[in-house]
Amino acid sequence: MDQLILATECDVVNEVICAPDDVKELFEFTEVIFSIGPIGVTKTIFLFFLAAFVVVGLLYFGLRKRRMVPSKFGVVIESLLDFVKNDIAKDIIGPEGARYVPYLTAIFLFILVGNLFEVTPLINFPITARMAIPAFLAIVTYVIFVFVGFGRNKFRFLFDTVWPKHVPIGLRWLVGIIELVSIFLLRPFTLAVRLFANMVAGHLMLTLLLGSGVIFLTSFPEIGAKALVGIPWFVLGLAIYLFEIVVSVLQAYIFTLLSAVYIQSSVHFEH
C-alpha cells in the first residue's frame, strides 16, 4: 500500500494503488483548452470566470423580478442575501456593516459556487484548491480592513497595535510585535490557507476514493475476487461526497464570517 495517489493508467494486477508521475497534476491544468488572441484559457481560468458567471446568474435571474409571491428560486437567493446582511454583516460588525454586504455576499457566493465545482458531475475540481485563488479573496479582505482602519483611525491604528495601552506596559513592547505580526503578516496567509487546505484535502480523497474503487470495478475480468476491494472504497467515496458538500458550504461561511471579523476589528479598532 505505498501507492497512495490515483493515476490515470494503473495496473491494477501488479499494484493496489497508482501514483502519477507529479501529484500536482491533480491540481494544474496548463493544457489551453482555447485561447482569446494571445491568452491562453485553461481549464482553472475557464472555471474562475464561470464561477464568476454563474453568481451573477444567480442574483440577476433571483432578484430580477420581486414578487408579492417570489418563486422559490427567488426565496432561496432572497434567503441568501438576507443571511450575510444579518447574520454575518449587521451582527459582526454592526449597523455600519451594511456598507460591506456587496463584498461579503460577492465572496460568499463566489466561494460556496467555486467550492461545489468539486461535486459538479463533469467538473469534479473546486477552484479554491488552487492557492492562488484562496490568496487572491484573503489579499482582498486584507486590503479593505487594513484601508478601513487607517482611513477611520488615522496613524493610531498602527500606533496603538504595536504598542496596546490596555496591556501592563513591562508586557507591551511582547504583546506589540505579537498583534503587529498577528494582524498585519498573519491574517491573510492563514485566511488564505484554511479554505485551500480544506479544498485540496477533499479533492485528495475523492480522487483516491471514487477513482481507485472504480478501476477495481472495471478491472473485474483481469483480477477477479480482488475487484470486490473496489466497493468498500466507492461506497467510502459517496460518503466523503456527502460530507464535501457540507464542508463546502462550512468554509464559504468560515471565511466571509472572517472577513467581516477582521474588518469589524478596523471598524471598531476602540474595542
The other form holds:
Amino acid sequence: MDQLILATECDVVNEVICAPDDVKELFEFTEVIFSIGPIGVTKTIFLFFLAAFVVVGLLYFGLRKRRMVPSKFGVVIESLLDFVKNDIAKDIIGPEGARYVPYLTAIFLFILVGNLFEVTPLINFPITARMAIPAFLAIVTYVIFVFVGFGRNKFRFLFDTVWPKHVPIGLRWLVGIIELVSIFLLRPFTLAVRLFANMVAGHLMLTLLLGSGVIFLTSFPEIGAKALVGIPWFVLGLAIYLFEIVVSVLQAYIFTLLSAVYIQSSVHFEH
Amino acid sequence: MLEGDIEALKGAIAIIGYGLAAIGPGIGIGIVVGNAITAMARQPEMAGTIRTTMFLGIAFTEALALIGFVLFFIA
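Having seen the form predicted on its own, I'd like the form predicted in complex with the partner chain now, please.
Full complex below, order starting with the chain above.
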C-alpha cells in the first residue's frame, strides 16, 4: 500500500481526482529494504538486479537445449534474438552490424524487462523511470559510437563534423556548430530523456488514475454516491494499463534502434 | 505576494509551458505518421522499412515534447 501515497492526503469530499501533493514522492523511494555491509539496497537497485537476472534466466532457459524443433518458449526467445539481429543490427548497420549484435541484444532485453516491470502486478515500478538507469545506458551507447567513430575515421570524425565539406562555405561554420552540439551533446541526452520521460509519464498516469479509482471506491461509506467518480477513473486507468504495455515494448525497441542508428552513423561516416 | 501564491503561479506557468511544448511535436508526429501511411498504401511491399523509418521519425520528433514534460517537473 505504500504505492498509494495519495490515500492519506486526498480530500475525497471536495476533490474529483486525487492528485499527489508532491510529485517527488512518486520517484523517491529512499528507504532501504536490506543492506549488504555498508551498502543499502533500495527498491530500484533490487529491481535493477532482478531485471538483469530475469534476462539471463530467459536466455539460459530459452537456449539451453538447441533442438531441431524448439519448445514454444525457445521459439519466443529465438525470434526476439532474430529480431534484434536481423531487423535492427543488419538492417540499420549493415553487414558490419554483426559485431554489435551482443550489445544491442543486451540493452534491448534489459530495457524490455525493466519497462515491463511497470505493468507487472505486485512490482508496478519501471526501473527505467529513474534517470540514472537510462542515463547510464545512453552513456554506454555514446562511448561506443564515439570510440567507433574515432577508431574508424581517426580525427576526420571530429574535423569533418565541425567543417563539413559538402556544405557551401558560407554556412559551414553554422552547420558545423549545430552538428557538433547535436552529435556530442544532444544525442546522449535525448536518448536518455526519451526513455525516462516516457516511463515517468506512464507511471504517473497509472498511479493517478488507478490510485484515484481505488481511493474513491473504498471511501464509499463516507461519501456515498460520489464514490461512483472512482469508476471512470479506474476504467480509464485499465485502458492506459494496456496502452503502457505497448509503450514499454515500443520504447525498448526505439532505444535499441536509435543506438544502432548512432553506431551506424559512426561506422559509415561520410562527409 | 505570499509564498504559496508564487508556488501556485510557478505550477500554472509550468503547465502552460508543457502545453506549448506539446503543440509542435503533435503536428510533427501527425505529419510523419500520415505520410508513412500514404507511403505504405502506395507500396505495401516496402511496409517494413517504412515502419522502421516512421518510428525513427516519431522518436526524434517526440523528444521535444518529452523535454517539455521533464521541465514541467523540474520547474
